[in-house]
Every structure is written in C-alpha cells, then in structure tokens.
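Presented as structure tokens, the chain that follows is alone, the form predicted on its own.
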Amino acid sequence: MELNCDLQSIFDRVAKTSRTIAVLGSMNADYTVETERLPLPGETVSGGPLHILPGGKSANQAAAASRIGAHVMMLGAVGDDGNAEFLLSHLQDAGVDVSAVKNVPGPSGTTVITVDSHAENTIVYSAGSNAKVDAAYAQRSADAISGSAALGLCLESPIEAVNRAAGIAHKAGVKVLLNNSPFRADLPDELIADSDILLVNEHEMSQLLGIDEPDDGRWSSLDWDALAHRMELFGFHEAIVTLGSQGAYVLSSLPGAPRSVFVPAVAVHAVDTTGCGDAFMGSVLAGITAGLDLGQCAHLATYVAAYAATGVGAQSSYGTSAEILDRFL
C-alpha cells in the first residue's frame, strides 16, 4: 500500500498541538571534517576546515521536532566544559526546553565525523556526560516523562536509563518511540514490552530480524507484509524502517491497520546526510504528538529529513516548517 498525504495540513496539525514531547538521551559536540573520500584503515587523507557543530542523536531529534513547531523538553546531561553552554544554547535557539538538563563534572559528549564528497560519513562517538544519564536521573524525570504525549529514546545513553524511562512512560500511557541506534541486537525484553513503535534503518532491521539484505539493493523487492509479522513476533506491533533514498516502510500488526505502507523518498541533491535519521525521528515524534497516524508521520519525516540532507551538519541543517514547505511545495 502507498500513501497520499497533504504536507501543508500535516505541518498545520503539528503547529496547533499543545502537547509535549520528552526526549531523553544524548547531547554531543560534533567535530566534523569534509574530505574527498573516507580514509582506509591506517590511511591519512587531507580534509577541509574543522567545523564544531551541535549534535547528539537525542538532541538532534529534539531540535528537529521543535524546529517544525512541536513543544519539546530535553532530558539528559552536559559536562562542565566549554561545550556544555554551546550545546544548550543551540537547543534553546531551536526552541527546546532545556530546564531539566543536568550539569555533571567532566567533558560533554562528543563525536568525530568525516564526510566525503558523496555525502557519506563515518562517526566515532565518545559518551562523556551522556554516560551519566542513569536510571536515577530517569526516575527523577518521571513527572516530565509522564506529562508528555510521546517519549523519544535512542541508545546513546546507558540502557538502564532507557529502560527506566520507557517503563515510566508505558505506565503513564505515553507513546514510546524507540530508535535502535547505535544498534544492538540484544534489546532488553522489558524495553521491547514498554516501547510502542520501533524506528530502524534497513540494515538495522535485517540484523534485528536475521534476514538477508537483497543482493541487488532493491529493498522494495522484499515481502514487507511478512516482515511486519516477523516484527510482531519480535515484540513490536508498529515499526518504521527507513531506506535512505529508497523511501521508508511503515509496518503494523494492529487490528484494522495495513500490514505495510510504502512512503516514497523525496529526491534532493544531498550535501551531508549526518543527522538525517535523527531529523526523521524527531518529525515522527512531532507527528505522534499531533495525533497523526504513523503513515502520515513518516510522510512528514521524509520531507524534514530530505531538507536536512541539503545542509551541513545535523541541527545546523534542520529547517522550520515554512522553510521546508518553501523548498518542496
């Protein structure tokens, strides 16, 4: 099944909702260098100027959602270094509420990113202060989590904190969107049970479900209805699988919902794909909070992520609703 949605009306619904998104997780300073090609192991290549940009998967997701009009509260930790204020100020500029972010001794989270001339990238992550977002902090954030309409989680924070946050949200009836990234195949049973929707890319899905990737690289050739059933057996009744330039599939085993819905990609000239997956995640959170169905959420997210691919960096490349509509409509 394919999808047909009006993008303007979707953005309007996001802007009109007063419900809040909580995002618990990582904030990183991204040290980014552009090169003609990515270095081979043991090789040194010349790069362009070093850019220090705000990032972290969770912070990116929060910023992307806020940029398009959602109300977002960031939950996490920064260090006592110069990057702490840098990270918080950029989130505030995007409209994110950072009042619950704690300061801890030591460095903030960082990533080292290399981007080549084809917009492919490599990323090395150093947790820093993100490693100190523990289960106790998640518990202290229970009111913020329980008072939200949706909770966004990824795996750049300690799994104990992710588990506790998901459990608090599930008990309160808050929708939990789990991004299994950085990928781990051994997701805790309680995290699966407490999560409502899984977001993964095609490679993560193949690893999670133990399926072979298509030899010709054409993901549309797979039986996506059957994959929705396999996802249900794994423990997720709803999932979104992103396919990069090939689009995305929304999978469901809920009564009355189509097993799989194809969401076409938006064609752009990609400059840098860093943070595009996070832009997708943040947009889905915004859509969930606005009461959109998952297909509409994915449709919205493809445009937000496509816009992000046309700029450098993660948060620095995210657009507002007006900017995205002006680009594509």
Contents of the next structure:
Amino acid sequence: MELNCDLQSIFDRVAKTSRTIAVLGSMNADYTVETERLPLPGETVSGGPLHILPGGKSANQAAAASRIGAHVMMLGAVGDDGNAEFLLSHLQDAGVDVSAVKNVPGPSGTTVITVDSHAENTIVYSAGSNAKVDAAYAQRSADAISGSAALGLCLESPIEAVNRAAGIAHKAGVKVLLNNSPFRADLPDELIADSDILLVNEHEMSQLLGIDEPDDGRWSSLDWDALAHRMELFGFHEAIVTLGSQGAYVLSSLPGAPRSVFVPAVAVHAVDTTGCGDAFMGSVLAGITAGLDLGQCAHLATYVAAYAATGVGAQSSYGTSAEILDRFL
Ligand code: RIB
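Show the form predicted in complex with ligand RIB, please, because up to now only the form predicted on its own has appeared in this conversation.
Below, the chain from earlier opens the complete complex, with every other chain and molecule after it.
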C-alpha cells in the first residue's frame, strides 16, 4: 500500500497539539571534519576545518521534534565541562525544555565524526556524562515520562535506564518509540515488551530478524507483509524501517491496519547525512503526539530528514516547519 497525504495539514496538526514528548538519552558535542573520502585503517587524510556541533541521538531527536513545533522535554545528563552549556543552549534554542537535565562531574558526551564528499560518515562515540544516566534517574523522571504522550528512547544510554524509562511509560499508557541505535542484537525482553514501536534502518532490521539483504540492493523487492509478521514474532506489533534514499516501510500487525505501507523518499542533494535518522525519529514522535497514524508520521519524517541531509551536522541542519515547507512545496 502507498500513502498519499498533505504535508501542510500534517505540520498544522503537530503545531496544534499541546501534548508533550519526553526524550530520555544522549547529548554529545560532535567534533566533525569534512574530508574528500573517509580514511582507511592506518591512513591519514586531510580534512577541512573542525566544526564542533550539537549532537547526540536523543538530543537530536528532541531538537528535530521541537523545531517542527512539538513540545519536548529532554531527560539526560551533561558534564561539568564547557560542552555542557553548549549542548543545553542549543537545545533551548530549538525550544526543548532542559530543566530536568542533570549535571554530573566529568566530560559531557562527545563524538569524533568524519563526513566524506558523498555525505557518508563515520562516528566514534565517547559516552561521558551519558553513561551516568541510570535507572534511579529514570525513576526520578517518572512524572515527566508519565505526563507525556510519547517517549523516545535510543541505545546511547545505559540499558538499565532505557529499560526503566520504557517500563514507566508503558505502565502509564505512554507510547514508547524505540530506536535500536547504536544497534544491539540482544534487546532485553522487557524492553521489547514495553516498547510500542520500533524504528530501525534496513541493515539493523536485517540483523535483528536474521534475514539476508537483497543482492541487488533493491529493498522494495522484499515481501514486506511477511516482514511485518516476522517483526510481530520478534515482539514488535508496529515498526518503521528506513531505507535511506529508497524511502521507508511502516509495518504493523495490529488488527485492521495494513501489514505494510511504503513511504517514498524525497530526493535531495545530500551534503551530510549525520543525524538524519534522528530527525526522522523526532518527527515520528511529533506525529504520534499529534495523533497521526504511523504512515502519516513516516511521511512527515521523510521530509524532515531529507531537509536535514542538505546541511552539515545534526541539529545544525534541522529545519522548522516553515523552512521545510518552503523547501519542498
Ligand atoms: O545519529 C547522529 C548522532 O550520533 C550524532 O549527532 C552523534 O552525536 C551520535 O550520537
């Protein structure tokens, strides 16, 4: 099944909702250099100037949702270094509520990123303060989580904290959107049970479900209805699988819902794909909170992520609704 929906009316619905999103997880300062090509092991290549940019998968998700008009609360930890204020101020500029973020001794989360001339990247993550987000912190954040319409989680934080946050949300009837990134094949059973929707890319899906990737690279050739069933057997009744420039599939095994919906990609000249998956996730959170169905969420997210691919960095490349509409309509 293919989707047909109006982007302007979707943005309008996101802007109108007063329900909030909680995102618990990572904030990183991304030390980013653009190079012609990525270095091989043991090789040195010259790059352009060093950019220090606001990032971290969770912070990016929060910023992306907030930029398009959603109300977002960030939960997590920054350190006591100069990057702490840098990270928080960028989130605040995007409109994210950072009042519940804790300060801990030591460095904030950081990454070292290289981006090549084809917009591909490599990322090395140093958790820093993100490693100090524990189950007790998630528990102390229970009111913020329970009072939200949706909770966003990824795996750049200690799994105990992720599990606890998901458990609190599930018990309170808050929709949990889990991004299995950085990828883990051994997702805890309790986390699967407490999550409503899984967001993965095509490679993560293949690893998770143990399926072969298509030889010709054409993901549309797979039987996506059957994959929805495989996803259900794995434990997720709803999932979104992103396929980069090939679009995305929304999978469901819920009664009455189509098993799979194809969402076409939006063609852009990509400069840097860092944080595009996070922009997608943030938009899905915004859509869920506004009461959109998952197909509409993915449609919205496809545009928001495509816009993000046209600028350098993660949060620094995210657009507002007006900017995104202006670019694509
Ligand atoms: O997904 C992109 C993000 O991954 C970057 O901002 C970096 O901080 C890493 O967490």
